[in-house]
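In the block that follows, a single chain appears as structure tokens, in the form predicted on its own.
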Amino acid sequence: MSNTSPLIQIDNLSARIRNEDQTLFPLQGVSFSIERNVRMALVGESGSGKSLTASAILGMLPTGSQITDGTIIMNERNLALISEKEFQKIRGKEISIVFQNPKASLNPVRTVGSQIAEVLRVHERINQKQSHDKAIQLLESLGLPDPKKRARDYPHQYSGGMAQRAALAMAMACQPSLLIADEPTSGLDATLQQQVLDLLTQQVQHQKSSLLLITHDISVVGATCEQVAVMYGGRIMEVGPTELILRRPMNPYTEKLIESFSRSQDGKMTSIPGTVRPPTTELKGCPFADRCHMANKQCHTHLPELAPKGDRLIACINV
């Protein structure tokens, strides 16, 4: 890993969602960092963790929900602490996000390309006609046939690979240092899935910018992120080079996880026993241990911290 000081620092943050019913702690000290021009991989199962992370590093989180505890620091800042004021000035310039469904985070009753030129507007200070040229040639430059004709087409006449490849422009757009992508290939077929990777690895290098790829679905992440950090129960598990982790999984977690997405000798699926438990009380124990293969007794009371281990972290007390 780097010497040089990262581009964001995650340590020990923890947050909580209080509802009508009942109190959640979805993220119980997560800590990871994401190294200048890097692609890192966020993955695990639904329910881990990885989106609200997300909302945490762009100050996005759901209603009911707040940070209790850790930092995320950026450029000297703290973002876990920063107004909304204050990061209104950074998503879309320093941090941009690319959401599951592009067409659900385009406006429906305004052009593609006058929101791309808004995005330019509001953090570059340039004119109507120079955000509009600009639109044009990022559309043009993400593959778009016809890019003067679709910037004045809405949503709505976008295919889903186009609407991803719109969406991908008005995050790029202002060049920013670390774009977080949030499952951007969910509901594409595998054609598409490789050509959005592809233009996520192409655009993120041109711009020299980070990424960080949420994910649950660990067999995208080898051929597009050089770093991966693994996530379960609101922890980090295991995070180091993606080759390494994928060769040679340490944490049981990781190991089974991978597992899940190779089939056996006979041609069939492997899951994970059991589920992932709600997270309706804080950890006193391993994530983990109810469903792990090599829990003992100190798994159900001790919380492992994420440690070294050669050239990786990881958390667990039996490796």
The other form holds:
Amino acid sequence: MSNTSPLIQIDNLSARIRNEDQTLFPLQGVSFSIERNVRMALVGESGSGKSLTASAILGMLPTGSQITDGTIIMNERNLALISEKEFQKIRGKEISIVFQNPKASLNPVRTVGSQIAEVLRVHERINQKQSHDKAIQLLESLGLPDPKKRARDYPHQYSGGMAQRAALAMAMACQPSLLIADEPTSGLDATLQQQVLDLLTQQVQHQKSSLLLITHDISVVGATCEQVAVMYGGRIMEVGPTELILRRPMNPYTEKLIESFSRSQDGKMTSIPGTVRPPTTELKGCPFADRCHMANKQCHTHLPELAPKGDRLIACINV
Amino acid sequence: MRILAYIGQRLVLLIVALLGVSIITFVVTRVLPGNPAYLIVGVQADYSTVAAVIEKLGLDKPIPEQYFLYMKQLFAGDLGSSWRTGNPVTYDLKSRWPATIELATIAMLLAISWAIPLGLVSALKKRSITDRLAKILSGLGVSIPEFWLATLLILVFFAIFHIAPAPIGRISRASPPDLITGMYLIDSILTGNMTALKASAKQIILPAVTLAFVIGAPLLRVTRAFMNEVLESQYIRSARAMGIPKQSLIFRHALPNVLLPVTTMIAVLYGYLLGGTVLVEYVFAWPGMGKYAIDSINSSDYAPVMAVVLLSALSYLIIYLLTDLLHFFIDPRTR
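Structure of the form predicted in complex with the partner chain (previous: the form predicted on its own):
Complete assembly follows, chain above in first position.
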């Protein structure tokens, strides 16, 4: 296996959710790859399919949903096809995740240390004592004061910031090659946001892992991620180096998304006209066509494919 | 140390609650129509005889004074006497309370052993056959009246198939074991009396099954609902995302969290059973507290009614205290 191949390559990934009364098509041909030792952001409005993409990578799609097409290649395996049992060995070991609400991510009736230690014992050949010692070390390396005592504490005794560190310690315990962070900064104030992003960056850099940062807030991407993928309507609209895309967005959707997060001179905030397209049907044309100021007839009838344009990939027939 | 302070505080509350219960029960029994004096002397007695009995029972005194006298007597360990049975209430309860405890405990254990596993499995395997079976059984359990189910079981297992013995109390075709605890099953085992053990076990099966089915239904529903909730929680999702195997997810991560609401439900149901299960005791001629209480109420027999209500309240309060202590150990948030 050559080291230049991407860590994980997602190709034409499609998923379907079957409820009692309707069928949804939340992912309709998602393609992007994450390189080794790179921090990448997956941005888009809520309902664009970004969290579901993360669930698919972890093999944890909600009940009633399934992958209908496409591949997720990691280390020469297709994660779209492997069994739950095989996935158990990958989760927490090769791919890990931290969620939005770290306190709710920890089991309330077990000590934080024992929860981290269990993850270590599941994936590594170490005994009870060693795993507990290592859990304390991990908490310490994440800057938790008095880690020995803190490991014996329960989640309700932790502050939000400490819980964030504990959840990250658990996720990084087995040195995964990919860490997914699902909206880790939503609901935090600006200073805390920056702390969390710094902590994530520091951890993945230290362990030479890749980061997939899932967020609706494109403004937090710039300082953290080298690559960005913009998602809408279950498809990738534009992928490329963060600096390039933030400074010179080419896809009209990316442009509008960036605009909606930057205040104009008079302090007003703009929003993208129209509402997010519900994924109730399979796409015939561009998912953004209904809201796009540049849309023409063809946009409604032709599904734009991701195509290279300079250093980036873009899915739009008008550029 | 915190736990000792907690227990102390709860014991004080327990006494206050019992005092409250005693006042309410005392006043209600006295205010309700029906004067035991008339029942004791019979309809033919003349006025002076009735008045004499009323005076002898102390019923001519104001209610607060009667209550005060009753409490004085109670603190001396005397629960009064029943005019209906002619015995001191303590003597009557000596056989009836263990009878109720025995039936309630067997029924509770049976209910736990069918309702909790079924509730867990139906939450783990939604829409499976087990899940559907659980729904049907819990639906029947909450809607079937227990006296009807008791009668049905007697009809099928005693009258038609002759598998079960006649519903005539705690033991038949054998003499009771030497009494130690008053619970026949335990006393038979303690004295090594296999004949009595077999005979009393046969008698207790049908009433216990009836109660276990009826109280198992809400227990199943609670178990199923909370297991569902926990399985969908963020911390179970997180643990799964860390590669924790399914077995550990269920037993080490989910189950301890489900134990809290389930033990609370068990406490509520057990407390209810210990208060006497009147209808089932009636159908099976089970000489327990429920039947004793109803018979006493019907004949305005004040002392036994007071005693039964106080004992039920006491069992409830003790069970709740024990449950809270159990939660103290299961749930770190209460510490």
